Each structure stands twice: as C-alpha cells, then as structure tokens.
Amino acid sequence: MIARALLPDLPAYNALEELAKQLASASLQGLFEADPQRAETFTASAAGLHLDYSKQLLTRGARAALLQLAEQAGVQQGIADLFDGVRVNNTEGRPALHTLLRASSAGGQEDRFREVVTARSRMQTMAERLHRGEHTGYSGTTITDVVNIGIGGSDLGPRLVTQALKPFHGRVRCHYVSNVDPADLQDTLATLNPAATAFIICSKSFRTEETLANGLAARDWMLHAGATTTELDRHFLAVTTNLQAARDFGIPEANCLPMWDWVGGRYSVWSAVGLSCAIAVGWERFSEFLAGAEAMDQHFRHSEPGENLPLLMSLLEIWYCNFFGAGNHVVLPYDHSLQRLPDFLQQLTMESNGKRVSNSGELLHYTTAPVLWGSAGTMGQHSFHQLLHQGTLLCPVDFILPLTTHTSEQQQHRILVANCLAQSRTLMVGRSLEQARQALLRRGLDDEAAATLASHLVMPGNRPSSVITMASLNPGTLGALLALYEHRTYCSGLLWGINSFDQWGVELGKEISTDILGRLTDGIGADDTMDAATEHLIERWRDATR
C-alpha cells in the first residue's frame, strides 16, 4: 500500500479551511436563493438510492475543492486497490475483499472467488432446507426457530438485515444472542421448543469468549431437553475457520461454513455470517440483497467522483469533522424496520476509523471517526431532537427514507414522511427571534410575555442534513444502502490516512478481562499489578457472591 500525504499536507486543505470559515455563518436559505438549480445540482443517484445533499453547508466551489482534496489523497487509486485485492489492511498484511462476497464474477480473484462460490452453494443448501421446513431436530420435529449466536459483526449485520427484511420472512423465525449476560440467552430461549430450535455459532476462531459461553449454554439446554450428544449435529451449525474446535463442541465439518481472514467481521454479513438472513427470507431474496450491494460496488468503482455517492458522503464527513469541528454524526432512519441501522453503523464507522495513528504508525493531530448515533424516527423527535435543533453541538444528520411502506397504513406512512421532511427543513430554516415572538402572540400571549419568552423558541437553523431516499425498502435497496456506508467509511479512512480494516484497540480489554476472570474464578488474592480501584470492585463482587 502506497504511503500518502496526511490530510493537512494536501494542497487543497488550506483553501478548504478558508471556505469553511466563510460558510460557517452562511444562510442555507440564502444559498438556495442564490442558486436556483441547487436542489437538482446537489443530488446523486445509484443502485436504487437517491442522495439529496442540497441542505449541506456547501457551495459549488467548496464541493469542487473537496473533490480536489480526494484526488490529491489518491482516493481513486485506493478504490482500485480495494477491488484489485491489494493489501489495504497493511498492519495485518491482508486485502479487504468483502466486495467479492457479493460479486457475480471473479474480477481477477479467481481462486478466492471459487471459494466464495463453493461456500455460497453450501450456504444456499443449508438455508433452503431450513426455509422449506425440510430440516428436523432430534425428535423428528421440523425446525421452526433459528438462534444466531455471535457478537460484533457476527451479530449486528445479520440482526439488522433480518429485522429490516421482515416483510419478506418465511416460516422460520430467526433470533439473535450476543451478550454474555446470561439473561440474553435465557430470555431468547424462554419461549422456544428445543426439539424445533437450531443454532448457528458464528465465530471465526471458535474461541470468542462471549460467543463460546453462549454456545456452551445453548448446548447444555439442548442436552437437558433430551437430545443426545450424537444428535447435536441436527441442531448446531457453525461459521468458523476452527474446524477442530467446532468438532470438539459437537459440530461436524459438514455443518461448518468458512470465514476468511480477508474479510473483517463488520464487513461479513454478505458471507456465511448472513446464513440466518438467508434462512429468514429465502435464498432468492438473499441473492437480491447481494445484488443490491454489487450494484453499489460497481457504481463506487466506476462512476465519476462528482457523482460517486460513497465518495460524496465521505467528503461531507471530512468537511464537518475536520473543518467545522463536528465530533459526531447522526443517522435517522424513518422506517421502523431500520431501527438497528445506527447500531450497525456504529461498529462499521467507529471500529473502522476510530484510529489515532496513520497507516505508517504516525500520531495524528486531527479528528478521525466522529461518534455515530441515532435512532428510528419519529421516536427521536421526542427525545434528542431538542439538541439537534437548539443545542450547542453541531450534529450533521443523514435522514433515510423509504418512499413507500410495506404496510397497508398509507395515512400513517404519510405522517412519517411528513415528519422526516419537516425535520430536515426545520434544521435548515430554524426560527428567528421575531418569528418566535409572533408565534407566541398567535398563541394568545401579550406583548410583554411574548418578548420575554421568545428567545427560548429561537432555533438557529443552518444545521446540515442529507436525505437518502429509496422507492421502497427491499433486499436490493438494503444491500445498496449497507454497501454505500461501507464504501463511505473506506473513503474517509483513505482521506484520514488510516487503516479502516484493523481493530487493535479491542485487544487490550480482552486480555485484561481474561486476567480478571482468572482472579474471579480461582479466588486469587490481591495482585500488585492491579490498580486499587479494580481490586476494590473485585472485593465487592466477592462479598456479593459469597
């Protein structure tokens, strides 16, 4: 991977700083008045998605300068490297070929693609048997429920996709367990029939502590229900590379699907990790999900920079993080089926780009990876939208809006759409002191009371947002949406000069947890290497569990 100049060293950076200063106090409404074509000019479409970014604090000149920044950062070469199998994950010496998982052709990766096709075929066979009701448990009962046990990328992606595609579900119900807190598994199993339940253990190493603990508890549940150890293979599948550990657990190789080290967990829902999704919606729908992502891949790889949706969204992220000081980003899906999308995107963006050193290990002195948060509309309007409209933080927003509903309640969906568009417009236009005073007078307050209270109703406006629309939320548009954010994340990593595909920051906590677990399990006394606060909390735990 070629070393590139860091962000502040790129020639366009200083010009963008000046443009940001000019636009910091700009009126978005004024920008629309000055450019009658703005609503059409600041849009782009691909793979069934339409991005309207006209309510961003941008001019044509600022957009041109941002595109110039991307060119100077070598983003186009970085995009080619991603698809060509270059080791873009330089700290681990690996490519990042998650795009191959949804590809319809090898694209120069013939050996790996053969592996993908073979795994996809086996995955299809497993999924279709369960989806059609041909898979039976130890008592001959048809499997009606599947529980996916994983964590991180082995949970967040499949959980999101399964929930988002609920209108397309078949006869098998899919459930998800990720938390090592025993309540997660126990609450999930409470209403299930062991004879009709199957489990998918998703763990590349088959040693992930939380996943293995839940898997062992699920196995005990099945054995206590009457299954024998030789019958466990009727109830357990695995997605792993550690076939021996799976065999030791009771899962034969024939029930195991592969994971590859050239696919990170948070990019893996397109692989066998998505088996539960394929079971839930059927293989045809899952194939449409893959095809939607591939369509976005092709757009990302071949479109012009000024029309490239992931690149444009990445440049907006850079614009607000590095030139406006916004340390957060809000995603608001106005579709109940997408309520898990912010959870998924939190891992995708913050685990990928939450880095403080460059690809070469140099300490960075600029912001990377904003905190991502959000929830499904309209619920957020009655909790945190107050901060978006009147708070002191700058919170750039992505609104995500399917234009039609799978339900029969058209009027309720009109209300939902109206709320989404209203929130985006309100962020832009705000409310002036005089408008607030007039609103209070219309409510019946006298002049003095209205003048006193008016400042509390003022909204500054000029708060940036984009609106991503699709005709409907279906497997294809969902695949395109997730791929859009994947590629946006990668482009931002290229611009920040960081590796978006490693996650060394999660390792130390695991190591220390293992040390503390040993203390809790073996009853060992005080350790000079442990801090006093942790020692005190260990003693409190011992007192509570004696």
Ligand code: F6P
The other form holds:
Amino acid sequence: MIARALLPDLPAYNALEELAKQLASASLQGLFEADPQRAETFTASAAGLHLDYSKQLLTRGARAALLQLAEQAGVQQGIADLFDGVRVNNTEGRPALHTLLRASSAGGQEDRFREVVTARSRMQTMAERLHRGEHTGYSGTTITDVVNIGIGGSDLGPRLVTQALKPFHGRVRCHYVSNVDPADLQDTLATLNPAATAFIICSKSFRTEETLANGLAARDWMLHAGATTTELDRHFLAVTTNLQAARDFGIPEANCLPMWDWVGGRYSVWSAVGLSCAIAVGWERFSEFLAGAEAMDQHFRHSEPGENLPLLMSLLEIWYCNFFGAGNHVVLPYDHSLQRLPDFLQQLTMESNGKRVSNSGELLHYTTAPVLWGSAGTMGQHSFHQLLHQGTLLCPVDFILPLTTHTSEQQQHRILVANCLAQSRTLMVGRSLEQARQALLRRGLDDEAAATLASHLVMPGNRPSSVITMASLNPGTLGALLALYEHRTYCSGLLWGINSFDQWGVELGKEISTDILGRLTDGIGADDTMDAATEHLIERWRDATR
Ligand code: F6P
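The form predicted in complex with the ligand is what I need now, so please give it after the form predicted alone.
Next comes the full complex, and the chain you just saw is listed first.
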C-alpha cells in the first residue's frame, strides 16, 4: 500500500474549508430556489436503491470539490485494490475480500472463489435441510428453532438480516444470543424445546469468551435435557476459521462451515455466518440477498464517481465530520424490521474507522469515524428528535424508507411514510421566530404571551439529511443496502488514510478482563499493578457476593 498525503494535505482540502464556511450559513431552501434542478441532480440510484441527497448542505461546486478530494486520496485505486485482493488490511497483512462471498464469478481470485463455492454449497445443503424441516434432533423430533450464538460480527449481521426479512420466513424460528450475561441465553432457552432446537456456534476465532461461555451453557442445557454426547452432533453446528477449537468443543468437522481470515467479522454476514438467515428464509431468498449485494459491488466498482452511491455517502460523512465538526451521524430506518440496522452499522463504521493513526502509524490530528446512532422511525420522533430539531449539535441524518409494506395495513404505512418525509423536510425548513409567533397567535395566545414563548418554538432548520428509498425491502434491496454502507465505510477509511479492517482497540479490554476474572474467581490476577479504583470496585463485588 502506497503512503499518501493525509486528508488536510490534499490539494482540495483548503478550498473545501472555504466552501464549508460559506455553506454553514446558507439556506437549504435558498439552494433549492437557486437551482431548479436540485431535486433531480442531487440524487443517484443503484441496485434498487435511490439516494436523495438534495437536502444536504452542498452545491454543485462543493460536490465537485469533494469528488476532487476523493480523486486526490486515491479512492479509485483503493476500490480496485479491494476487489483485486490487495492486502488493504495492512496491519494484519490480509486482503478484505467480503465482496467475493457474494460474487457470481472469481474475478481473478480463482483459488479463494473455489473455496467460497464449496462452502456455499455445503451451507446450502445444511440450510435447506433445516429450512424444509428435514433435520431431526436426538429424539427424532423435527428441529423448529435455531439459536445462533455469536457476538459482534457473528451476531449483528445475521440478527439484522433475519429480522429484516421476516415476511420471507419459513417454519424455523431463529434466535440470537450474544451477551455473556446468563440472562440472555436463559431467556431464549426458556421458551424452547431442547429436542427441537439446534445451535450454531458462530465465531470466526472460536476464542471469544462470551460465545464459548454461552456455547458451553447451551451444551449443558441439551445434556441436562437427556441428549447423549454423541446425539449433540444433531444439535450443534459451527461457523469458524478455527476447526481445531470447534472440534475440541465437541463439534465434528462435518458440522463446521468455514470462514476465512480475509473476511472481517463485521463484513461476514455473506458467508456461513449468515447460515441462520438462510435457514430462516430458505436458500433462494438468501441467494437474492447475495445478488443484491453483488449488484451494489458492481456499481461501486464501475460507476462514475459522481454517480457512485457509496462514494457520495462517504464524501458526505467526511464533509460533516471534517469540515463542519459533526462528530455523529444518525441513521433512521422507517421500517420496523430494520430496527437493528443502527446496531449493525455501529460495529461496521465504528469498529472499522474508529482509528487514531494512519495506515503507516502516523498520529492523526483530525476526526475519523463519527458516533453512529439512531433507531427505527417513528419511535425516535417521541424521544431524541427534539435534539435533532432544536439541539445545539449538528446531527446529519440518513432516512431509510421502503416505499411499500409487506403488511396489508396500507393506511398505517402511509402514516409511516408521511412521518419520514415530514421529518426530513422539517429538518430542512425549520420555523422562524415570526412563524412561531404566528403559530402561537393562531393557538389563541395574546401578543405578549406569543412573543414570550416564540423563541422556544423556533427551529433553525438547514439541518442536513438524505433519504434512501427502495420500492420494497426484500432480500435483494437489503443486500444492496448493507453493501452500500460497507463500501461507504471503506471509502471513508481511504479518505481518512486509515485501515478499516483491523480492530486492535478491542484487545486490551479483553486481556484486562481475563486478569480481573482471575481475581474474582480465585483471588489471583496476573497484573499486580491494578489501579486503586478497580481494586476498590473488586472489593465492593467481594462484599456483595460473600
Ligand atoms: O471483539 C471484537 C470482535 O473481534 C469483532 O471484531 C468480532 O466481530 C467479534 O469480536 C466476534 O469475534 P468472533 O467471530 O471471532 O467470535
């Protein structure tokens, strides 16, 4: 990987700073008046998704300057490197070939693609047997419930996809357990019949403490219910790169599906990590999910930068983060089945780009990944939207809106759509002091009361948002949506000059936790330089559990 100038040293950077200053005080409605084509020209479409970014604090000039920035940052080369299997994860010396997992041809990665195809075919066989109710447990009962035990990338992706594709579910119910808090597994198991339940132990490393603890507890539950050790083979599957550890756990190789070190956990739902999704919706639907993502990959790889959805969305992220000081980004899916999307995107964007040094280890003096947050609309409207409209933080928003519903409740869906469009418009238009005063007068307040209260009703407006629509949320558009955010994340990493595919920042906490666990369990810790605050808290725990 060739070292390149960092973001502030790119030639377009200074001009963008100037443009940002101008646009910070511009009126979005004024921009629409000045450019009658704006509602069409600030849009782009691909793979069944339509991005409307006309309500962003952008002009054609600012967009052109951002595209220049991308060119100067070598984004096009970075995109080619991703697909060509270059070791873009330079700190671990690996490529990041999640795109190969949904590819329909090898694209120069023949050996790896062969492995993917073989794994896909084994996954299909397993998924179909379970989906069709052909897999029976230790007592001959058909498996009706599958519990995926995993955490992070081995949980958030499959959990989201399964929930989002609920209208396509077959007879098998899929459940997700990730928290090491025993309540998570216990609550899930409380409703299940061991004889009809199968577990997928999903862990790229097969070393993750939470997953192994939950896996062992699930095993005990099954043995306690009367299954013999040999019969456990009918109930436990694994997805991992670490076959030996899965075997040591007691899962035979025939029940293990592979992962690869060239796929990051948070980019892995397309692999056998998505097995639970394929069981829930069947192979045909799962294939459509992969195809939707592949269509977005093709678009990302081949479209013009000015039409490239992931790149445009990444440039907006850079724009607000680095030129407007917005340290956060809000994602609001107006579809209840996408309620887990913000959780998934938190890992995707914040584990990928929450970095403080460049690819070559240089300390960065600019903001990288913003805090991503959000929830399914309309719930947020009755909690945090107050801050979006009147708070002091700049919170750029992505609204995500499937235009049709799978339910028969058309009027209720119209209410949902109206609320989504209204929120995006309200963020833009706001309400002036005079408009607020008039509104109060209309409510029957006298002049003095209206003048006193009016400033509380003022909404500054000019708050940026995009609206991503799709005809319907289905396996294809869902695949495209997730791939869109994956590639947006990668582009932002390229622009920030960081490695989006490692996560060294999660390790120290795990080590310290192991040490503290030693103290809690038998009073011995490896690190005898524990700080006084932690010692004090350990003492409090001892007092409470004596
Ligand atoms: O601790 C972070 C992390 O390594 C994530 O990157 C990963 O998705 C998660 O843990 C789970 O890891 P595994 O799939 O190896 O259990």
